[in-house]
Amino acid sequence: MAYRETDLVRQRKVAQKSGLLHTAEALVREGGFAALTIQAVAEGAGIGVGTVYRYFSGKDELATEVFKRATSREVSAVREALNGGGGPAACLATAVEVFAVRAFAAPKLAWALIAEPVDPAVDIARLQYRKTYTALFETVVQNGIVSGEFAPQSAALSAAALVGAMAESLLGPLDSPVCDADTIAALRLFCLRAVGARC
């Protein structure tokens, strides 16, 4: 008779994998993906290296899972801001601020997600999430064009430019240990002006 996992065993496996991802993300928050190794995760979780390999084939897979898990939270926060109350300009301003504030709250993690040199598998995931961000911003830009809040333009091109500007402009300021309100305000104003909003 073939062995069949019980619900309890499956739940334990899910919990252990989630715990490993939590430990792995903590390492990335402290030192970027360079600090993420199978050995470090095993030590942090208090288990053997072999146990980590039961869940992840290697560092590439583990790093990609950490990236997806962390970035999904950031995308959700931006999506919520873009779908908030107010018109397109207000939603865009809020989303830019949310993105920046969250980046300043975890600068090492933000740098790792945005620009740290990574394994090809993580880089592929990074490009996919850039597309997800762009699609979200394209919707708000299109809404702003229709409502007359934004100037006529290519919503797709402007959205891609906004995502690029937000990510690249924060790389230097992220070295600061505190959230720079002036930087956030300047980025918000830049993004609004970029789409032709009346500021």
The other form holds:
Protein chains: 2
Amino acid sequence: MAYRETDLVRQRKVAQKSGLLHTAEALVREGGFAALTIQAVAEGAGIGVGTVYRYFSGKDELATEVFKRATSREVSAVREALNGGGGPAACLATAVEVFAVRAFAAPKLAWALIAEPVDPAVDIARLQYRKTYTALFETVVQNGIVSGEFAPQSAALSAAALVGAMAESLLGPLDSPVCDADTIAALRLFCLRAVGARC
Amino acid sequence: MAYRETDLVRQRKVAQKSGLLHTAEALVREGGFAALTIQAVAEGAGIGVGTVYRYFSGKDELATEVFKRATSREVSAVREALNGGGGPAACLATAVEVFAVRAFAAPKLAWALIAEPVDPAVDIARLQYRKTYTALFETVVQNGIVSGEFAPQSAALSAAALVGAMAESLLGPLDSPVCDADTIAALRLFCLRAVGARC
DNA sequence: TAAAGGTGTGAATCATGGCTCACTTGTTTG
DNA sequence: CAAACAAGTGAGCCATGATTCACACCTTTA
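For comparison with the form predicted on its own, produce the structure of the form predicted together with a further copy of the same chain.
Every chain and every other molecule in the complex is listed next, the one we just looked at coming first.
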């Protein structure tokens, strides 16, 4: 017997994988998932193409992981806003604000996560992430209905519609990299009216 | 001199091109734009691959034309609803209904037009078509604001948000090919509340 | 019918980008 | 150090599907 993986090696591997994900996300942040090629990741990380395959089974896995990482950060931020203090209306307003501000802060990434044409594997992850968002909003809408702050409605459908409204209405404004306060305010009002929040 | 295109030939060419578009749309209706290959179109029309290129400069042109044709039918239907009798609220309600019912009638096509990952060329057309939809809704929202039937708001943003809400909230339900009346009713109410229509 | 000017054809070519694999280069331990 | 075992490498392979093109076959007119 002569070789066994040590902690040092293990750490190095973790760091390498993490670095690859970082490089990959930078590419997506810059040019969307279209810019995410194994070649580019390898070059960006200063390693050979084959090495990438030591850490990811294939492009799908890499792309999906990048998507999930970036997405879960966004979801967490929105979740935090929705669970923050105040009633359903206040929470919803804050969540919309957080979603929009973060999107404006990284417009290309937001576009990549929301609307860019991507591989089916990533699209499946996107479906999942939309479901997650919808579930978050569904809870708030439900709370609002119960408390009487919101109108009676199908919480599930309204939640999906809110997610769609937020995404679609930002796609245009995201083209100009300026964080547009008016747009955000208008979107907040739209969402609040949509759930029948007491003015 | 010995040859000049006659009407007969011209007619034949028009018919051939129209037939190719028909075949192509059938493929999209069946399996989305992913199923739209030059090979498949040629086979479906019973002609050679090369012949397709006598009628379209390339795949992009063919795909874009299929998209535009299908889309303009949908837009027309919605436009008609929006220009129908009644006040802004009634028009908006009808338009939402028309959009949703038509989507449920051809779910795969609706998905292809709304959300399927497609070639950039088609995506550009999609952007245009979303703008067109948004413009249609913007007019109604504006009318409603002026007439006092709707709340004061940014008509442009609300219109985009409405389009997003309609698209996103249907994507899930479209999976099951049943025209779901409850879903449509809930969506109608959501949209009316969103623009602040008088209950 | 001959000449002119199409249209139809599909095997072959190209372009793209993921992926492999025979090999080199570490790393660990006795 | 030598043996044992991974990790690193990147030129070339491969799959997919669009596109071409040299040639055969129609249509029209003088």
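Note that this is a predicted model, so its numbers are computed, not measured. Residue numbers count along the first chain shown, from 1. For the two forms, the rigid core is made up of the largest set of C-alpha atoms that agree within 1.5 Å on superposition.
S.K.: After superposing on the rigid core, what is the C-alpha displacement of Gln11 between the two forms, in Å?
M.R.: Residue shift at the C-alpha: 2.6 Å.
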